[in-house]
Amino acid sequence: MTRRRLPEWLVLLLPAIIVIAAVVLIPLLFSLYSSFTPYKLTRPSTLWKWVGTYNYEKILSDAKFWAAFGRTVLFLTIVLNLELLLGLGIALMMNKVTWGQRTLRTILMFPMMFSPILVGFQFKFIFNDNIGLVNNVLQSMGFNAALPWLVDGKLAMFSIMFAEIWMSTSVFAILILAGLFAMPRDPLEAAKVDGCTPWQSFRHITLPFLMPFIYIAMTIRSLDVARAYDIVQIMTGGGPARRTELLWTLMSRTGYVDARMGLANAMGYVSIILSILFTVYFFRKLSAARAELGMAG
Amino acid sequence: MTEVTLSNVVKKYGALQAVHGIDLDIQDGEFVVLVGPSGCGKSTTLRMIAGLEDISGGEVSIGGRVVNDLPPRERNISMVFQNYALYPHMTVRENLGFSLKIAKRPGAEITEAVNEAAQILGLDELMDRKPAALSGGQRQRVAMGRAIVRHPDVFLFDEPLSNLDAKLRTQMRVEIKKLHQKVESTIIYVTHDQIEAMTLADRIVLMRDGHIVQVGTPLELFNAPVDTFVATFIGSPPMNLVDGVVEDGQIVLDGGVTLPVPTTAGRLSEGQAIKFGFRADNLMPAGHAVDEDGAVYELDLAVTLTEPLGTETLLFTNMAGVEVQGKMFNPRPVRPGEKMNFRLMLDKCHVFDAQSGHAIRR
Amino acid sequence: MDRNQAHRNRRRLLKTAHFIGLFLTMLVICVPGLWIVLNSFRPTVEIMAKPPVWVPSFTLDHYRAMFAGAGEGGVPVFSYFRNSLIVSVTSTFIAILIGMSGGYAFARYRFWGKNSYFVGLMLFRAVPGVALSLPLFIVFAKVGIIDTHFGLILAYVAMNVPFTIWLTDGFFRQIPKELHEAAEIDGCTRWQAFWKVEFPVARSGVASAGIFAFLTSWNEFALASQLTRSVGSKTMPVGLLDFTAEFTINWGGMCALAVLMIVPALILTFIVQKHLIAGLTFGGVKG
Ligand SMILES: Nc1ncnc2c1ncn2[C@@H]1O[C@H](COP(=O)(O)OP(=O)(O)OP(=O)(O)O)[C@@H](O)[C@H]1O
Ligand SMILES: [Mg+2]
């Protein structure tokens, strides 16, 4: 009879699986292993020394790590929420525009095309305490002090968040706008006739309809949260005095500057788990929201 | 010669068995309609013939050749889908010519075949439009055109008219029938609409739950249904069924009416529970019937509701406590509650076993 | 009367607020980018001037220096541009092929554990580039493909495949399966049915997936900064760092390179911007 063959779906998926296994899975397994060794790039033999969970114990008892970890979670929470709110606001404003909407929408997509590292440099330039646009404008307006945007811890954190929000709010705005376009008019009109205030009809009709779109945006964003690394690395490098240190900058410093790969990979795993938690969380929300609106494929 | 033969064809979806061993012989040039309620396995059967669905058991042969494992393109069939499945990125012309282009026919031949099909279906004006710019009826026509361009051995139709409005449906029904007379190919046509089945078919295959219940010409199914399912599925309005028992060689309906056993009925045993069936056409008030020959049973019934249809009027009434429908030709106005003298044509009545539902016929 | 007047006033107020809000939003979005463009045309002395010079003068010095190549302490921009182009285009092309085949499998076949496979694939995309760059660097160094186009292309393909699968899956799912069945009955093989019917119909989805893959590769830094070392393989995002010295940054030159980086992305995005939004929403919401 016929030879046993792989099912077609597997044949079709195989290239994807192979590539991902080769480029992501194997290195990750390697790094998982090396996170149980005191591996240092400069001394390859250290790769064969098993230290068990020493690295993990070390980072878990390290105040610097916990500070970076806490700051990362805080950073993501603030940034994602602000992006969502701003994106929602922008989308609602754009939806009301009657003239030149296409052009505005195109402009809105600008930041999506910028490389994160470019965004980093751009804002490093703009927030530069000496020649930056912001300080120049402030001084021309009569403020005499040059604000140390990237040198003061709090201001630096603000600048970084600003850059991050500038870069990523568009994703929310664009997707929510698409949701607004796809929204049927009848329920809104019915609500108006039934005497809902604008706020009530937004709260009970528009927002529930937009939820799946918001979750897609969240999911897409959560895949890329670590792009903030590029920005921070360029703008402050985690400084001043580790005031803007995030998990990712700490990891890269430990790995590349201190060459302590084992330790860095242990941190890497913490960051991977963090990313995965975000993604899984929003993926589930997305499926739930889809099912609720009966959009499931 | 392209007869299509199914022998003991089975389809399983995992644990669910959708088709239970179907046997069917379809002659060359025959128009066969598969009909039955939703979910009975009509589409599945058709798709197995087309090669779109694996066959779990049994054999399908087309033109004497077993095709179980052949892909659709090697079966020389064409198919019209319920939602038409027109290629949205191609014009009508390209849609029609696609199969010939795939077969690498010369351009002149393609043009000729496409033009011929367009002519038959009246598509000439629409050739350069995309499907999105067509109305439902026009799309339907393009789908048919795509099927006839190739001169296939067998046409398969899966509910091709169900997305059209009632008027268009009647019109396309006629066109399909004309088409069949013109191309003389074998046609297998799936529908759940018994009127379509009756009007189009040379032979009807009535299915239920993955089984064939009855195969025959439309009149055979209409006049001699094998069981109560066929009796109520075919014909509009559905056949009236009244419960009763056999007593002293007569039929006693549950509400108390006693009738002689119809001449068509087979052997009945004393005390057997039966269903007594007759069509509205066979219960008519005196003076309003078409044909009053044969054995007739007269009874007075009060009309509860009327449905005038023009040349005839449907009369709703109660017989032995069951609502039944009669009919009146040359209608006159009837007041609800009016008593009329009905004549039941016993020669055309049916008796079914109450338990199995099978017809008891001579 | 009064109430009508009140409502009219309120509407006018809202309209003004709406306009101001939009204006500010657009301002915040546009100014940083325009500032970069503007400064790429200003002489360095003017950029560094204190107090600031507000009336800009115009010079092409930075571009001249940039394109003059490595000779006068400049940056080998041409090589970087070429590397970026080769790596992005090739990796996008391959990622689309692989991703499309995977997306098709998810859209058209039923198999056990499909959803888990899907989420699993997406999770690989969520692995932060920095976290991946450490081990990938070591593995690539062992295999000997560090500092090559091939290595970077491979990394980007793996990075882009999951998202491509997500988008194309959504698009193929939009296409009724009767379409390829009709094509098969019309005499196509499965392969022909895909390329002649399903692919053309899903074109805009594929285009948007392509744009996303391209932008990701074109803009990526964390991996590229580790996997490339020399002029022969460094991409533009990495090249930007060439303008930074220990304590000083050549702002003008950097702005010029930044402009060079953004322009192709801008052009490409404009061409397919309609598909871009459709791609995201179809792929995500309905998929
Ligand atoms: N891919 C499938 N997987 C599992 N079960 C299926 C599949 N396709 C059909 N079935 C089941 O097989 C049975 C027969 O389906 P089929 O589509 O043949 O019905 P049908 O007679 O064409 O009905 P309709 O008139 O609604 O089109 C149904 O119970 C259906 O649920
Ligand atoms: Mg069906």
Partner chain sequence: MDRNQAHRNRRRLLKTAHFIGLFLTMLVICVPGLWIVLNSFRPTVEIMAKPPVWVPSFTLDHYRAMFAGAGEGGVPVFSYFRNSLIVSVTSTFIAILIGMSGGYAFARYRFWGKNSYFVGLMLFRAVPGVALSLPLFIVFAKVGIIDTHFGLILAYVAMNVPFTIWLTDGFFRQIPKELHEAAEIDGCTRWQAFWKVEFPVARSGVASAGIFAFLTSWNEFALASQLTRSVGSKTMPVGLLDFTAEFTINWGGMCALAVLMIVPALILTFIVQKHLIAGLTFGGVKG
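Source: prediction; values computed, not measured. Only the largest set of C-alpha atoms that superpose within 1.5 Å between the two forms is called the rigid core. Positions refer to the first chain, counted from 1. Compared with the form predicted on its own:
- For Leu150, a C-alpha deviation below 2 angstroms is recorded between the two forms after rigid-core alignment.
- Core-aligned CA deviation for Ala266 between the two forms: less than 2 Å.
- Comparing the forms between the two forms on their rigid core, the Cα displacement of Leu223 reaches 2 Å or more.
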Second form
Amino acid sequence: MTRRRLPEWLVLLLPAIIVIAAVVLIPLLFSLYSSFTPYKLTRPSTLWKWVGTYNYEKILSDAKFWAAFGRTVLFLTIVLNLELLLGLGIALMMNKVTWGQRTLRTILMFPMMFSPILVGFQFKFIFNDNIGLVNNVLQSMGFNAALPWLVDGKLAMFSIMFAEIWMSTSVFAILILAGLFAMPRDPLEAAKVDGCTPWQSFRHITLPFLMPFIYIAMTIRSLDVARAYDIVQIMTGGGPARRTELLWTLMSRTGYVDARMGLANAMGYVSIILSILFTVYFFRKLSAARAELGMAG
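Switch from the form predicted in complex with its partner chain to the form predicted on its own and give that structure.
Chain alone follows, minus partners and molecules.
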């Protein structure tokens, strides 16, 4: 009697499959199951009580959830557009540099190397009401009143956006710069010979070529911004009065402060669905941009 052996490819992949199942698949299935229960960390027995879609129905009628959702969409829209504009401007300027460009590219990557927690602490100090760098500079310029950057709701949201943009604009700049390096020079030279202005060349030649790179950056950053937690938690903790609370800080508060882990997991899956919708939208835009570029070529 011969023993059946597993295929060699399966033997090679088996350790990775086991690790992925233990680290990703099992926790994912557990969180999905618990989202259909009234699971509370303080009452483990509630894990075995099935309530169906009650948590999801509660979310859809929860004003706090939709307020956090609205702030997250606003946060994402403003941050992505400003990062795009700043990243595009930086990439265009760096593309004109003929000396020291490698050094500039290395410096450009520095903000990406910092962890979000470190960036949060850094800007929490910079925007501190009493000893913060920003207020000290403003006072040295003649402003007598110290602005409550992390206490006022609107100023606190601006401070968080500023920190997020500082940390991640380089993602757009590097990807767009890669697109500029890959761009053929013949269409630009032909446009120059035909008498096109620099703006016309940029609008009709450079920008369409860069759009696939821009949408790749948009896709990556939309997922990161939609999951923004570290910087918000460190700088404001969702305050003041929850005016800077985004979806993931709301989930953290619900799951670990209020101990309602089942409801928090349900919020997480709703947020994942919203993130997938953003990803699908940008992926379609990316496919359309690639198809248009292919037709143009």
